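Next up: a single chain in structure tokens, the form predicted alone.
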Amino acid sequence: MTGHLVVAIDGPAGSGKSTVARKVAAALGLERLDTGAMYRAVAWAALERDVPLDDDEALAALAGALRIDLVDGVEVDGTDVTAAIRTPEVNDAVSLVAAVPAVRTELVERQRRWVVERGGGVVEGRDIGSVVFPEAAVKVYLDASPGERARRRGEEGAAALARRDRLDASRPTAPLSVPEGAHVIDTTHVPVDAVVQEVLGWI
């Protein structure tokens, strides 16, 4: 990744990753990649095509075959799924899909290729600074109190959010964790623009 400016933003659901990543990318004139949307796209496709969520081989084959476009919204094989990947059903399925090692291998390669093709970018997810881009110029880990994260993701519910936290943090492959060398920000009581300015100050 030499020569590419990569800003890696990790954290659990509701920590503010997407909002902060979008604003940081705009300030730097870079593109933003929401890697969580990629895993959601695979989960959506699995549900649509009745691929069992406990069949790792079938899920890996599905991930490898899908065309996922995140330029304007999210498209899977030409179908706009921007709203469809945010349903409760996909919320429940995505952590299971993301725990499959072969699915992660496929999508991580796509994420790295995305950055090379664009000469850098702001990339958000759960394993960006630890696995995908461990040599990123800036690594940030956002967090917030469980109550605040549940409030921000009210449509998902506190119990569902806690379940996803457990699954994401306990999976054997690329678990959600604070990357080595990452700047940690608790966004519970910090305005978004203040978080963005702090991130920009590290670049």
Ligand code: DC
Second form
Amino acid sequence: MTGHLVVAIDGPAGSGKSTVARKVAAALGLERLDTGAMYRAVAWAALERDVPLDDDEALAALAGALRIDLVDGVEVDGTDVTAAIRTPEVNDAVSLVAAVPAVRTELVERQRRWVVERGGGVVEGRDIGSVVFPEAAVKVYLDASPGERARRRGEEGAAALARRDRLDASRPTAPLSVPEGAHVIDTTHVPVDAVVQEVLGWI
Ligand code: DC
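What's the form predicted together with the named molecule like, now that we've got the form predicted alone?
Every chain and every other molecule in the complex is listed next, the one we just looked at coming first.
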């Protein structure tokens, strides 16, 4: 990945990743990749096509076969799923799908290709600084108190959010963790623009 400016932003749901990633990308003139949307796209397609969520092989085959376009929204095989991937059903399914190693292998490969094709980018997720781009120029791990994160993700509900975080942090493959060398910011009481300025200061 030498030569590409990669800013890796990891953290649990509601920690502020998307907002911060969007603003950092705009300030740097880079594109932003929301890797969570890719896992959501696979989960959405699995529900849509009745692929059992405990069938790792079928989920991996599905992930490999889908065309996922992340431009202004999210498209799966040409269908706009921007809103459909944010439903409670997808929230419940996505951590199961994301725990399948072969699904991750497929999506990680796409994420790396995405960055190479663009000559860099701001990439947000759970394993970006630890697995996808361990050599990223800047690694950021955002966090916030459970109460604040639940408030930000109001519609999902504190219990569902806690379950998803627990699954994401406890899976054997590429669990949510603070990557080595990451700058950790607790965003609970920090305004977004201050977080963005702090991140830009590390570049
Ligand atoms: O960022 P998000 O909440 O939209 O992500 C949805 C789910 O996708 C999250 O609960 C775990 C999974 N995910 C992952 O396993 N690895 C990533 N790099 C990004 C998301």
